[in-house]
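Read the single chain below, which is given as structure tokens and is the form predicted alone.
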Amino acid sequence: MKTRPYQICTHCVMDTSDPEIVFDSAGVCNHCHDFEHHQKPQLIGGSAGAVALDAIVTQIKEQGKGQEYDCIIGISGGVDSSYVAYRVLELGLRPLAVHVDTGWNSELAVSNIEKIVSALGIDLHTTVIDWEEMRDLQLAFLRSGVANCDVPQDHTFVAVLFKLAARKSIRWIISGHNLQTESILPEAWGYTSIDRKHLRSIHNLYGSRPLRTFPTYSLFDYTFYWPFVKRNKILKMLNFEDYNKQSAKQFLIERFGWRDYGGKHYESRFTKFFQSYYLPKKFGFDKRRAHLASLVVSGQLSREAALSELELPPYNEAEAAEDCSFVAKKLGINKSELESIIAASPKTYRDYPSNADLIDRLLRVKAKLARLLRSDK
């Protein structure tokens, strides 16, 4: 493979560790170039936002009116959700906190869930995953050799969400999901977690038992059934506030005792060895780079703080040493197995079944159809 000269962004800190990454003549990368010119026009906040928030709150409590819940929201303990979930509260809405348990769970996050469901007196549902059959689906993804080892508990979340307001009657679910701080991500860096082909495939090479019970979705599911059947939809409500990330865990902390995590989205044992040390030591991949570059190019972290940050390593030898025992051992192989999986050769999603070049069509055939939907109105 031809190595291309090392680069980094002279706007954000993206580099060329994504190996698709282009610049313009001012060394500008173009994900900075996507987060002004197609998502920060999605950013509405100050009183606008405000505005444009409450008529959809208002919405959402007619079409919940008479129902026991008026929206989902998902949580995971992580401060994007537990921010979500007082939100909610104070704008009037009867939510219905849903939690999927993964099996990987660390105490923080279970402790997280509580402090702040209690406090706020929301129902929470939890569904727990067949640990067996998670195990079998996780170390398939570890042996494919593939970036996304995540796969399994993103696909699943969205199924548990999904069908469960389906069954209850319920159109509206609340993201955490946010623009401020999530804006950047390269596709090299792994493939979408919505394809059950793909799911599916690796699982068939690589597992070695039957997925009886695994929450899973098909295509025309999340394309077309959910959306325009079922009429559900997704408020990123974060887009619509001057969502500030070290603002709202100062808030968590003082309000209701929520405890950080020290990294993004590592409120799950697994994504905390998966982002820290397998994406680093297999793929040369670190996702705090695409973390730090999205609070710069949205204005809440200054690119001298996320370089500085970068300098340190992206694990603490000790710690990654703890965590992988505690994979190997959680997923019923030794260490040494799964050091050999981590020294593989990567391979990439391309290399096993997958729907992709249906997705790219399908979601463009989507995005045509919502717009004529809207269009009508």
Contents of the next structure:
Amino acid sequence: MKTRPYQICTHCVMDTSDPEIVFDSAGVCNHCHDFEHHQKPQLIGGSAGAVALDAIVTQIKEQGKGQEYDCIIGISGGVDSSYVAYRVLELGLRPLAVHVDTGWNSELAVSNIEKIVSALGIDLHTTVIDWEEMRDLQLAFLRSGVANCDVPQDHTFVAVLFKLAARKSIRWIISGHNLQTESILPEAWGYTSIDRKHLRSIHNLYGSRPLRTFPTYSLFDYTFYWPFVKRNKILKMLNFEDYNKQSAKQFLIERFGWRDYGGKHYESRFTKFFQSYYLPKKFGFDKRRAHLASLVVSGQLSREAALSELELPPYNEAEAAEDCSFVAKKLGINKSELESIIAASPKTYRDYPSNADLIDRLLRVKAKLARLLRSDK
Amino acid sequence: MPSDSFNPFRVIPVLLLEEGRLVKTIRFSKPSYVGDLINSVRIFNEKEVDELAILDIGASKRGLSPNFDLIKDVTNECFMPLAYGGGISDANQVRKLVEMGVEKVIINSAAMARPALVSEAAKEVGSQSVVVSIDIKKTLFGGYQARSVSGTKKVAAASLQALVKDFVEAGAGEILLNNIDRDGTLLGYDHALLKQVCTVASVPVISCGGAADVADLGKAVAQSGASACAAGALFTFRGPHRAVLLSYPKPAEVNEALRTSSIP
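Let's see the other form, the form predicted together with its partner chain, since the form predicted alone is already up.
Then the entire complex follows, led off by the chain already shown.
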């Protein structure tokens, strides 16, 4: 790898730990420009956001008439999905909450889910992923040396949600993704989780048992079958309000006795290990940087506060050691094997078969198709 | 006045294993997969449960010994008292389990076939560590029939009460009364059955099978004479879709349930 001099964006906190980062003459990075031009326009807060959201909510209610549920919400116990659950009820929707148990739930995650669904009276569905298959696939990803080892959880989560939507004829999936807090994520830090070919090729090389029940989906499902045949729609509702993570947390704590779990996505014990230890240690990627940068560009955090938070180490040694032994034990390997996996030289997704080029083209076609269909109306 | 920071009686989640997989049954059949054992143990650990029971429901049926490797993994992870049952057929296994950190061994099929095993086990590790599980099924005529080998085999006994007395005499420190007809149904404990057994047992009786809610646990202790309450489905599932979500009541709820049930 060629080394480049260290540089940090003068506006957010992204730096050259993203190997593909580009700066303009004022030292502002491509992520900031991208946010300003492509993502910020999708953020409609205030009264305009409320009006736009109201129109969509009316449509969801209309289309869900006579059905047991009019929408699906994913629920992980984290702040975004918990807050969405609350807001969806407030808007008078009738959601089915779906939880995907990949075997890595923390106690905090399950108790947060319990608090939210019981206080709001939401019906819950859980899909439990077969742990032996999950373990095998997760281990295959770790052994492959690619950066995005959270592909198994991310991929199957989407598969479960859409398959359940199809089975129950529920059109709308309401997601907690939002541009206020997660707009920035360098592509170099991890390959997409939608590529089943990539998932399977890594599993074929490093896995040891067949994936018989593990829910997956194809590119065809994702780009064509779900959106155009099943006409599933995703609503990222938090983009329509002035969503602030800190105040959402505070609200959930006061209203539901919800508990904070520290870092982003730490409701999964694997994701905690993966983001706070594995990525920084093996690749030098510190996901906190992207999360904090997202908060800075959306104006929820000052650059100074983000920088001082980044001064803290991404993990605490004692906690990391405990996480490592738990992860090793769960995966059925000894600690030294996990250590050698971490020490092995990093690979990229390009070292394995994938549909990267096809995905690029398909997503462009899908966007074009969606635009055409919109202008038809 | 009992303190609301502790449960007034033991509340015991029950985890069922079949071929190393965590399952939950309905009436001892239709096992459905409910997730990973180690993670579930970890979650109950953090919920600070009074005691955890793990029953390997496939072991005796298949003539297997306890899976000691798996149990070792659990005892390493488990800070709460652990009771283990499934495939135990001799006193050596009992001693080995206790040495591994299992607090109590639960014996069913082998004790029904050879009651002397109970006294041998008690001699080895002490009565306080020996639990005899009695699985009960209602007969066509409304009586109660003890069964073994995962409910498949009828146990010959003069009566259920006589059976209980015999096991207590042999050295059982506790009786786990497991109701096959209610298992996994969330319909509530069979309190009539529970009373019958509790009146003759001079050792603690743990009620198991059918717990509907926390109030039902309180009732089992306050009105039916149980010393402790065990439940599987109640702490595993949530709501109309039987969504897997492990839970455990707060001591305040359990105390409240006991108080409410104690009012004459």
